[in-house]
Amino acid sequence: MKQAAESVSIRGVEKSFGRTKVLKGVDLAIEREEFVILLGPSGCGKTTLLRIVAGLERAEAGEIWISDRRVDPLEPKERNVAMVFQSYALYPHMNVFNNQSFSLRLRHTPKDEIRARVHQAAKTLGLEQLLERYPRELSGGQRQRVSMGRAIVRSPKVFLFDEPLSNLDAQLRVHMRGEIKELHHHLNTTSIYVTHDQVEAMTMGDRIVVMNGGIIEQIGSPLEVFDKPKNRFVAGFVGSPAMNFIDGELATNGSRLVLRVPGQAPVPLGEAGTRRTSGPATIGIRPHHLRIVGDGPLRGTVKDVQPTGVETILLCRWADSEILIQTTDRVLVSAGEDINVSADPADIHLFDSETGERLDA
């Protein structure tokens, strides 16, 4: 049941609720057959943007184009998009077959075609044995499959997902992530997926669009956003555990750039090159890039040890900051002990303390 995917172009979209402006001139181009993640904290505008694409909300300014057709003046049913909701949105008095066929019956689709489409969607999603069951008789994962099947039978050009996995338990979420990716590739459709879970974003998307406060902070592949965050917000939001941040003053030691922090040894940042070499700055270090060593520039006190089996996470106090260390080594340290920590300068991110923008290349 492959569809002819179409591109989506979002141009200068603005939206307010009362005096609160939730979208501030958003521009985004999505290619045919692309799987794009809208990622950000609650209230950043990602779900509002998705609903505007679907036609469930109206923008105050801007345009929505699907391929060469402007759709923002059109009603939702005229846009040829399908939306999968967080709450499943199934009719409790209808069985699976009738839930999936409801939109087709509203359009007076011939009965033979309805049956063929529903059975094809059920086969794609492994629901063939469940067509006579009611939503109350299904598990959470089965209900989400029915919700996706209801979207598939409409043969949409664009799929919209609004946090579809947030009501599922952790193990089922991992399984359903794989199913949604497989479905996307099977249908060759264009997909826009909203989530606040950056693990979902990293594992599912072709590109991630990081949103914050109604604007787009960064667009890139999962590894681009993870390895080269454009600013401190992106650096702190993408990654689990979150990136560590330490404030200090930039200085040079010969040709080397260092960060000076009161009461600590200078943190080496590599060759100075053309980067700024003085003034306040913030470094960011991901927890898995920190190593416990016999002698290192970061000397802190362990506050908590959190073994998870595969890895150990240490919460440490360092200068006026708390830092996390993530290691797969079986470390033999306890709360209250002092440890020395180091990081490869190539793994340290440098940000402007005032603007939060990235300073290093």
Contents of the next structure:
Amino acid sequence: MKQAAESVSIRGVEKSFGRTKVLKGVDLAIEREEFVILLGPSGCGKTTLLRIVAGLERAEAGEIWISDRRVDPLEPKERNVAMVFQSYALYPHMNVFNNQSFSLRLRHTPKDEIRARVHQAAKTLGLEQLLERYPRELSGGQRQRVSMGRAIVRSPKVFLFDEPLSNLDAQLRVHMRGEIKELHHHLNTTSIYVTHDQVEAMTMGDRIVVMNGGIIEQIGSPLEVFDKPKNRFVAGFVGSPAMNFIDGELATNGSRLVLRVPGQAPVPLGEAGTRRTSGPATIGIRPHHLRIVGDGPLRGTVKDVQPTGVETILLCRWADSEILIQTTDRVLVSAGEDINVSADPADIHLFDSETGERLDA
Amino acid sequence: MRNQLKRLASAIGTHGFLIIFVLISLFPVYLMFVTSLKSQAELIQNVFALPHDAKWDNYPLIVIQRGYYRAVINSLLFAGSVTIITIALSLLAAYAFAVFDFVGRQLLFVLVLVGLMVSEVSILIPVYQLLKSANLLNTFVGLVLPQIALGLSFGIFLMTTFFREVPKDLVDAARLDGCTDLQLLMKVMIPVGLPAISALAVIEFLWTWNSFFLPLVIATKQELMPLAVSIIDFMGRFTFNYELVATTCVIMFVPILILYILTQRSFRRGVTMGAVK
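Since the structure above is the form predicted on its own, I would like to see how the form predicted in complex with its partner chain looks, so please show that one next.
Complete assembly follows, chain above in first position.
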């Protein structure tokens, strides 16, 4: 069932729906056996890009290559890719066996081989007892496994996943994440996975491709994207709770670079290769990097305290700014109290206020 | 105790209303059936009562002795072929409207919908002229063609609506699995659309089976006449054979009843599709 994995190359792909340009020249190279996540908000073009790779949409410009074969002029069935849909897309009039064997039957695969491949897939996914059942008789998780089984019996060169876990409840989603990862380790097929769920992206992908407004904002490993976001959009989109942004003016305080924030003490910044030392800038601090300390440079009023058991989230305001603080300490503050917070300068990200580009290394 | 009485009163009220409704609905069927088993003399004496001595020989009299088996066969052939051809054409057209994106799709679909507003009577004379010039009067083809044309608008409309509700992902999955356009229709859309197809079959069959005006004008020869038209044989200028008309009506009623019983599950799903999630 295992087939040699292939690389995928997306070159200058453009696509519009009416007057709306949803993909503005996307370039992406995916290595063999790689598990790549397309992550972005709704309408960023990630599903359209996946459908173009599958052949379900035609690009207006650009090329799609699977290994050394250009596939964008080909029909979906000629590309040897398999797709797992958010809605499962199981044929309601066929039982699990027939759902899984449908593509093989269309290709006139010998019956013995069909049986062997379906049973192998069913064994891999724990579906052996369900082969006679119809989709309406299955739970959401079982349906999604059948959908994956239907994809793997074909031994495709590339797996495409279109938000496959979005219809599942939170607990099942965590379980299925593990199953998909395990399946990838087992089959090692090149996979492209679309999601808007950053936890899925962080935990499953070899690399994350962050998309926004039809362009790729950043490509990198999950930790790279999290630790060194290339711009303000990526910084704000990846991570939950979202990163805090504070606008100010860059200045030097002696030999130290600081951000002057109106009504606050100067916030000391890191030394690492900042591109400029003056002018308007925005700092980004992840909520878990903020600590409550008596002499912290930022002072505000606690507006809300949200204890979740494992951690506590505080909402703190000053003037028209608002920041979130996430801590695993059992903090003894209540709404209405004033607190001072600070962050390690190494954990502060610096962005250009106008372009949103990262200023520090 | 009070609540129980309230519930009981409510149940009696609801069931009483439903029973009356059912009786009113079934009364014409009862009247038709008992009339078919009476002699003319007994019918005049008492219209509504059960027959004293059921005259079952009205049935063989109509079907065999008077040769109306030919009309039954004509009706079956007429309704059967119109239903099959209308469904086949509706499926193909609806599939194109629902799945393919082509220039003029909306306009064409609107034109199809306009067909729903055309009444049979309004086109009777042009259709007659058309068939006459094509030498199709008093032919089976001439009988069937206009009936198909009249039924197509509804068939295309019903099936397009159903096919549009088939999730797009299902169509995409079938394409990725390797379906050609025809395979997608035959192996996915039609099996998924069976409830709507059953509903269309029953409606189309019933409509053609009961069709009167077009066959009356087009098929004047006895050997081509369907059952619905043959009823006029029992209506003279000064006489009216109620019991034989009723017998013919029962004969007309039975195939529809059988068809409905056979397809009722799918039919119900078809006519209520989209009503509930």
